[in-house]
Each structure stands twice: as structure tokens, then as C-alpha cells.
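A single chain comes next, written as C-alpha cells; it is the form predicted on its own.
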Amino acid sequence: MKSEELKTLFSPPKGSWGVFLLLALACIVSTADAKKKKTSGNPIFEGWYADPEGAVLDGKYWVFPTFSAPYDEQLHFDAFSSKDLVNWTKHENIITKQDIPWLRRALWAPAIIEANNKYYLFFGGNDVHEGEVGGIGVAVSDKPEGPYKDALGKPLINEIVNGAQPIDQFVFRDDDGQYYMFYGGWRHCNVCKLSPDLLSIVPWEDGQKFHEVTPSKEYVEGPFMLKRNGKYYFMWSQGGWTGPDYCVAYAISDTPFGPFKLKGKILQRDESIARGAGHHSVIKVPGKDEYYIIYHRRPLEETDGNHRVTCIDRLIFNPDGTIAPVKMTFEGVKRNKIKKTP
């Protein structure tokens, strides 16, 4: 082929039709690259995001993270969905400050659960202290991607109980259908029972609304629970969230309320990968005994406390039921599509 012909072939066409062709070509190349992508990579999507809540909803994998920014700028949530854990789609502004009448700053740590043919998004707001308005709120939508609207017009939990700041909530559905909320910062963790509509708290038999279940003196925040083979795995974050030693530890119990047998750390800094790894959640592949840990970490070269990115790696159970230490990677995980159930 002559040089003139090559120049004509690779020169962009003129006019709007030419722009259309270039955009179409870019789309084709982008689609081809996505299909060639064999692993998720870490981070799994661009941007500063932390405290990721992973879930399987409506036949897809979902991640609901905190938008990691100074508190006064932390005023919306984005969500991300994937059919295969490798390619992720961003859903912007699923809820914002305008949707929460009592919120003024610090929207963080979302928790998601499907119930009653709706999607309930729990969140912390205002970095509340004693005597202030804020704490844990709840919003509802008909779709995982929202839009979500504040359901109560006020926090579900506003007060400081047992020394636990009302943040970092996780909603756990036990096998009998009862919903429990585990929450708490400032080194204390509470549990409460939620009503069937998930919009109010049901008192315990002793008349109290909250029971403290702090599993370890090292507990700081970020509780998470899963049930496997009849055992309850209670996990949490410890250390300072802006520091390099932020990490995840866990304990095991025969009940959701303890007593918990401390097992140790499963996710922590790796000087060849990243620091500040913590505030995680776990996704179970439907129909399989396969698990993934979704967490945030801070790149090695970064010192800004808000520079946190969302990552995914395998969570592996040992034959004796304990959890193997998580190996952080830059590769992430391989493609894993959810199989449709008949």
C-alpha cells in the first residue's frame, strides 16, 4: 500500500460523519478490550472510594462504597455493578444530600439489603456526637441503582449507646428471617433487631433496644457478619483508618451475639502492595461455597488519608473452618458470572 493510501486510511474523516465513525471505532476497541480483560485488576474501578459494601442483587454483583473525600464534600453515593466481577458499570448519585433532609456532611459507609421487594440502603451521616442530629439513616428504592429516598426524615439511630458512635452499620438476615443490625465506632459495637419493614428497631426481651457485642478490645469499627456451616463469622476493622496499620480481624461464634472466639487478623498491610487495608465486606457466589472480600486500601506512595481505593481478592476458608490470610494483589480476581437459577 502506498504512503498516500496509508495517510488516507489513518487520517480522521472530516465533518460530523467522520466524528461518528471515530466514536464508533473507539467503542468497538473499548468493547474488544473489555472482552480481553481476564481479571478485575485492583482497584476494580477508578476514583477514591472506601468502606465498600458488596452484595448480589438482581442477578448481578454490586458494590456500594463511600465517596472518599473530606467530610464536607462527602455528600453522595455512587454504586457499581458487574455481571462477572471483571467489568464494572458506574451508577452515579444514587442518593445525594438533597435526598436526605437531615444530612449536612459526612455521608458514609453504606449497607444494602433486599427485602419486601425493595432495596434498603442504610448509611451514616453527620459524624454525629452527643447532642447532635445524625447517626444511622435508611433510604429505600425499587431498584438497586436507585434513586434512593430517605425513608424516615430523621435518623433511625441518633443516640450514643454503650459508647458506640452510630456509624458503620451492617444488616444481617439470619436463617429464621430475623434482621439484625450490627454497628458502632469508637471501639464499641452494638446489635439491635429490626422490624420486618426494616424501618424501626424491635426491643429485646429485656426491654432494651441495644445490646453491646464488642468482640475484642482491639475492635474499632466496620462490623460485618456472615454465616457458614452453622458458624457465625464476625469481622471488624481495627487501627486508625488514616494510618498504615488499619486491618481486618475476625472471631467465630455459635450465635450472632457471641461469645466470640478471637481468631486473628485476615487482612493487613503488605509493603509490596498497599497499606491501610480494611473496612471490608464479603460476597458469596450464589449456589457455591466461593467468597470474595471487597475492601479499601491506600496506595504505597500516598499519604492523603482520603486516598482510598476499592479492591477485591479471594476469601478462602481452610478445611478446619478458619479463614486463610488474604493475599492482596494488583491482578484482582478472575471472571466469575452468576449462573441463572431455573
The other form holds:
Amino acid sequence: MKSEELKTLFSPPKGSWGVFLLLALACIVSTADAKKKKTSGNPIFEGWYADPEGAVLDGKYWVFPTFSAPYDEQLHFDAFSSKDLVNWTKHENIITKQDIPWLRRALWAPAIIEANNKYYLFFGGNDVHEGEVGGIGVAVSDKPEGPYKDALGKPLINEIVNGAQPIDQFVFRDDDGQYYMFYGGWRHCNVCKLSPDLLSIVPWEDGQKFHEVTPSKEYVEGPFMLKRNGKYYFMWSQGGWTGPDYCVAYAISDTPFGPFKLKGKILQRDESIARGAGHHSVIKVPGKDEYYIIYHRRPLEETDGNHRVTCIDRLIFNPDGTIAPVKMTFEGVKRNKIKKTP
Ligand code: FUB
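For comparison with the form predicted on its own, kindly provide the form predicted together with ligand FUB.
Up next: the whole complex, starting with the chain shown before.
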């Protein structure tokens, strides 16, 4: 082959064909890379993201985190989806300040739930204090990736009751179909009942809207609940979220409201991996007794309170029903595709 012919063969063709071929090549390389990746790695995606809420929605794994930045810059949420826990796709701006008329700042700690053929995204807004507008809001969309719109035009919970700042909500659906919302910062946790449309609070039999369920004197924020083999596992974060000792502890109960038997810490700093590990959630693999903990942590070399990254590791139940301490890793977890149910 003459050198002129060789040059023509290896120099990109002119015009749109050249662009097309380069794009096709990039696509082949990135697909090959995705296939090569054996574990998720930790963090599971780039960027400063905290308070991750994991869920299985519409046949995929999802993570809805806080955008971790100074309060005045926390004005949107991104979400992330994955078919296999290893490769994650970013969905940008699923909700922004423009979609929430009462939001000024500090859009925090999303909680997601599918109900009534819709997706309900609960969130904290404004870092509310007594006498201010803010607290826990709710937005709705037809798709997990949004766009979400504020459903009420005002917070669902604005008031500070039992000393609990209205933030860090988690919505739990019990087997009888009743939705409960656990929430609260400032060392206090409340529970309330949600209406079937998830847009209002149904008072308890005693007429109160909120009952305090703070499970331990160490409780600070970030409540989470799951039910397994008839037992209610209540988990939360304790310590200060900007510090190295932030961590997750849990208790077990026979009801969603206690009494809670304190079991101890399941996630905490590891001087060979990271510090400040906390504000977690748990994903159950559909149809299997397999669980993953999604949480944020701070890299060892970092001290900026907002430098929090989202990670995943295995959550393992011991044969006696207790939870084994989580082993934080840099590798993350292996591929685990959701099996389609017939
Ligand atoms: O990310 C904002 C706040 O930090 C959350 O609401 C708290 O739980 C803490 O993680």
C-alpha cells in the first residue's frame, strides 16, 4: 500500500462521517470500559453528594442524594440510576429552586417512594428555625427521574414539635399499606401517619399529629426503617455530620414505634478508608434476602465539612437477626442485576 493510501485510511474522513465514526468509536470504548468494570468502586459516582436515599424503582436501582455544598448553593437535586449497581447514570436537576416556591436555601436529604402510580420526593428546605417558613416538603412526578414539582406550595411540616427540626424524613410503608414518616434533626425523632395520597398528615387516635420516637440519647438525625422477618429495624445517624465521628447505629422493635432495643453502631470511621460515615439508607434486592447500605463518607485527606461522597457496601444480617458491622471498602460492590419478575 502506498503511503498516500495509508494516510487516507488512517486520517479521519472529512465532514459528518468523521464525527460519526469518532462518536461510534467513543461509544464502543465506553461500552467496553463499562463491561470491564467489575465492581462499583467507592464513591459510586463523581462529585460531593450526601444523605443518599437508595431505592429500586421501575426495575432499576436509584440513588437520590443531597448536593453537598454551602447552604445557599443547595438549590437543586440530581439523581443517579443503575441497572447493575456498577455503572451509574446521572439525571441532572430533577428538581430545582424554581419548582419549589417557598425554597430559599438548604435543599436537603431527599426521600423517595412510589405510590398511586406516581413518585413522591420528600425533602427538607431552608434549614428551618422557629418562626420561619421551611421544613419538610413533598414534590411529585410521573417518572423517577422527574421533573418533580412541589405539590403543596408550602411545607408539609413547618412546625418544630418535640424539639425535632423538620428535616431528614424517611417514608416507610408497612405491610398493611399504611405510610409512616419518621423525621427529625436536633437529636429528636418524630413519627406521623401519612394520608393515602401522601400529601397530608393523619392525626393519631389521641388527636396529636406527631409522636416522639427518639430511639436513643445518642440519636441526632437521618432516621431509616426496614422490616425483615417481622422485626422493625430502626437506624439513625449520631455525632456531628461535619466531624470524623459521624456514624450509624440501630435498634430493633416489634412495632414501628418501639419500644426499641438498642443494638449499637453498624457504620463508623475506619482510619484506613474514610471518616464521617453516616446518613445512610438500605436497598433490598427484589426477591432476595440481600441488602446494600448506601451512605456518605469523607475521604481521609479532607476536612471540609461538605466534602462528602456517596458510597455503597454490603449490609449483612447475622443468623440471629442482628446486623454485622459494615466493612467500608474502596472497591464497592459487584454487579447485581435485578431479575425481571414475570
Ligand atoms: O446534608 C445536610 C444535612 O447534613 C442533613 O440533613 C443531615 O442529616 C446531615 O447529613
